[in-house]
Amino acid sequence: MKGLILGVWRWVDERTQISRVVRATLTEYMVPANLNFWYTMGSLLIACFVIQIVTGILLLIYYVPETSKAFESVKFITSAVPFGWLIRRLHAMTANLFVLVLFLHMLSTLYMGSYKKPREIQWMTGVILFGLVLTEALSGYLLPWSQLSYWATTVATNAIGSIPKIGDMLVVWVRGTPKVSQFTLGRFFAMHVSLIPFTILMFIAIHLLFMRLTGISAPPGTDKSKVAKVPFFPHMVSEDLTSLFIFLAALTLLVFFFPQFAFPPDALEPANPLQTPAHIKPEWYFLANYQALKLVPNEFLGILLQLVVGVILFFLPFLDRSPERRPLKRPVFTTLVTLGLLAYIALAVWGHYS
């Protein structure tokens, strides 16, 4: 028996080379040797992107997109259907820690200049992914049906309407109707399971591609010809693994003692169009954006401040072209950064209590 698996095993192997991309890829792809924490970020995000598959392709066995039924649908799959409580909270909170390992990896990108050549198309692309995260964690959100998701969508999507000229229009054609409906469940319910997640998928592939490309960047002030090489297996990979444990962890323990966290009292109540409810703010990662949306006299203006951030962000690796990537020798920058990282924190904090 062992002798026939290791025949059908070369035979396979020699007309797919699967051995060779192996080694290619773990034991003979050599990383520099002082690699750290904030190096396994990425992997982290790909767990994050696998669960999310996983237990959302679990969900839609039970869930219904129609207006009259999803609520329902969702209180079935959370009180009737076996573990069904469990798979609906690791979506929940695994969203929730991806956006927020995806902000620590993309910080940690700009504190180590690690987005500089020859790496821009990694950034760029990574910014975009960035994006995508962001707008199927949205699209997301209105699938429960309930008062605070209903509100919530309601609130994000009238920001758009603020567009002088095609706002309404653009509203419209957002929702499906000029309320959100049973149309703009159907939109949302399209992107979120199959649209988006397609695209961060290939954006994602991208993403690698260029990665192997350029190669990992080392840490900064390294001397590129002093610093010793290691196999990506074990070496990298042990310390990957040793942060996915650190994250699985963590999200055991908000799963099963934090549930509140996810899933608020609004969330936990069917959507009512007629009543709205006293306070519906968006998600933590949106806060910020919410409280600045406020502070700004013209909502268009501010929603217009917040795209040229993020078009800045996209085009970081051109507007900023010096070799150097040490922080320390780059104290304007590193201190726009942390500025800029404060008054989001702040930003956010403010926005919760307000």
The other form holds:
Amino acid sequence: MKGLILGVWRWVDERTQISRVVRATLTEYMVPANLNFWYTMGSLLIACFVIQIVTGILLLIYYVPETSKAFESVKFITSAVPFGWLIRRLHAMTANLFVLVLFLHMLSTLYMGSYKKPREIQWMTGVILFGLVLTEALSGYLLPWSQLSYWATTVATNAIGSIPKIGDMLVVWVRGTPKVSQFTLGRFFAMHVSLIPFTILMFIAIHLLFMRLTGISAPPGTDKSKVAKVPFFPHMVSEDLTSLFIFLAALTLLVFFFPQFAFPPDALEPANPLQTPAHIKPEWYFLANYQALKLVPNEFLGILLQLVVGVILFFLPFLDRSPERRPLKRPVFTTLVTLGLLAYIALAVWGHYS
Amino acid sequence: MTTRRGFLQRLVGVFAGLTGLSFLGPVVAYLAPKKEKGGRKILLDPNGSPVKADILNKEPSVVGFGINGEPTIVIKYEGELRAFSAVCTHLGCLVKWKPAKAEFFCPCHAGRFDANGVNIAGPPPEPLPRYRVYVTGDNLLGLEEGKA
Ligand code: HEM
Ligand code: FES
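What about the form predicted in complex with the partner chain, after the form predicted on its own?
Whole complex next, starting from this chain.
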């Protein structure tokens, strides 16, 4: 029996080269031994994506993308389908943690200067992935067709309307009708369950491909050619698993004990296009943008400002070309990032309490 | 001088481009926005049935769907009916009528409008569009485009 299994395996391996691929990508793939905790954020992001795909497909089995049925179908998932509540809470909560880990991943590469030559493409695909995940979260937010869904989407899509001349037309194109309606739900549904996930998958592939091509960076201040190397498996994999289980513990805690974090009261009411709830607020990761829009007197200026920040981030590797990566040896940049981060948090907190 | 190979490459490029373009047209048309059913000139409730005018004897204001499905607010102010688009000119939340202050209030970013629909505080950049409103023979709320 053992001989037979071994024989079949040899036959398969000879034709597919699986063991060679495993060696090249896991056991003989050498990485610097001094990689720190922040280097595990990438694997957490892949875990988030996998969780969203799996729970998303499960939700799709019962979800109905039609305005008179969507809210009921989601209610059915949470109250009648066995463990439906768990699947939905996991999907909604992981969406939040996904964005949080993305923030951490981006900040760590900013502080460690990992966006610098030769890793420009990794940084730029990363910025695109950030935008894609935010768009994915925004489009998913409409699907349950709750008061929160309806009005958050109304306000978010209306912001586009402040672009001079073509703004109003763009809003109608995004919504498919002048007001948020069935046509909006249809568009957002198609984007949420197919267009954006496939695009994300493609950019993850490019992101990882270029990581392999340039090799992973060593932490700033260490010389990659001199530091000791360890094989990716088991060393880095066990580091990744440590972070993964901390992440899963946090996710479980939130899902079981703080579900209201993902579902405020307005998420429990079906959408009513004739009544805007008081204190409609976007998700926490859009609070800073929301507050910035309120503060800048000209709305288009507010949007332009945010766009400029995005463009600067995207082209950062070409704006900051010095090879120095240690945070303390480039005080101006480190100060700017820290001030930016503090401003972002301050705006978000302000937005929350205003 | 184009070589034979250069010519063929360009030819393939042109045909690929034209093929792509011929697909693009239908896709753009497919995605084009749909117009909302227009032409209704009386205020409707969320179920699509007409709102009775005498509700304004009990309530200071009523919100419904008006011309072109626009959320529309009708108030009774100093004995007179007034109708405005209820859609805040800032980011599109619906305004509420506060009779004690004689103001429209937008809950989203605290925009305020006076009883003539003129923006008086907060972020809204423009007044609320106003409609002519009258009570029809069968006690419904009729709306007309244009100033009251
Ligand atoms: C890739 C990252 C993804 C993010 C960040 C994300 C985010 C979200 C969010 C925030 C919601 C609203 C949650 C709620 O209030 O219930 C949602 C709903 C939904 N998502 Fe996703 N999603 C992702 C991927 C997917 C995928 C790949 C699918 C399916 C193939 C999917 C299917 C659904 C469905 C059917 C709903 C509506 C049911 C519900 O609201 O619980 N999602 N998503
Ligand atoms: S939407 Fe009314 S004040 Fe912003």
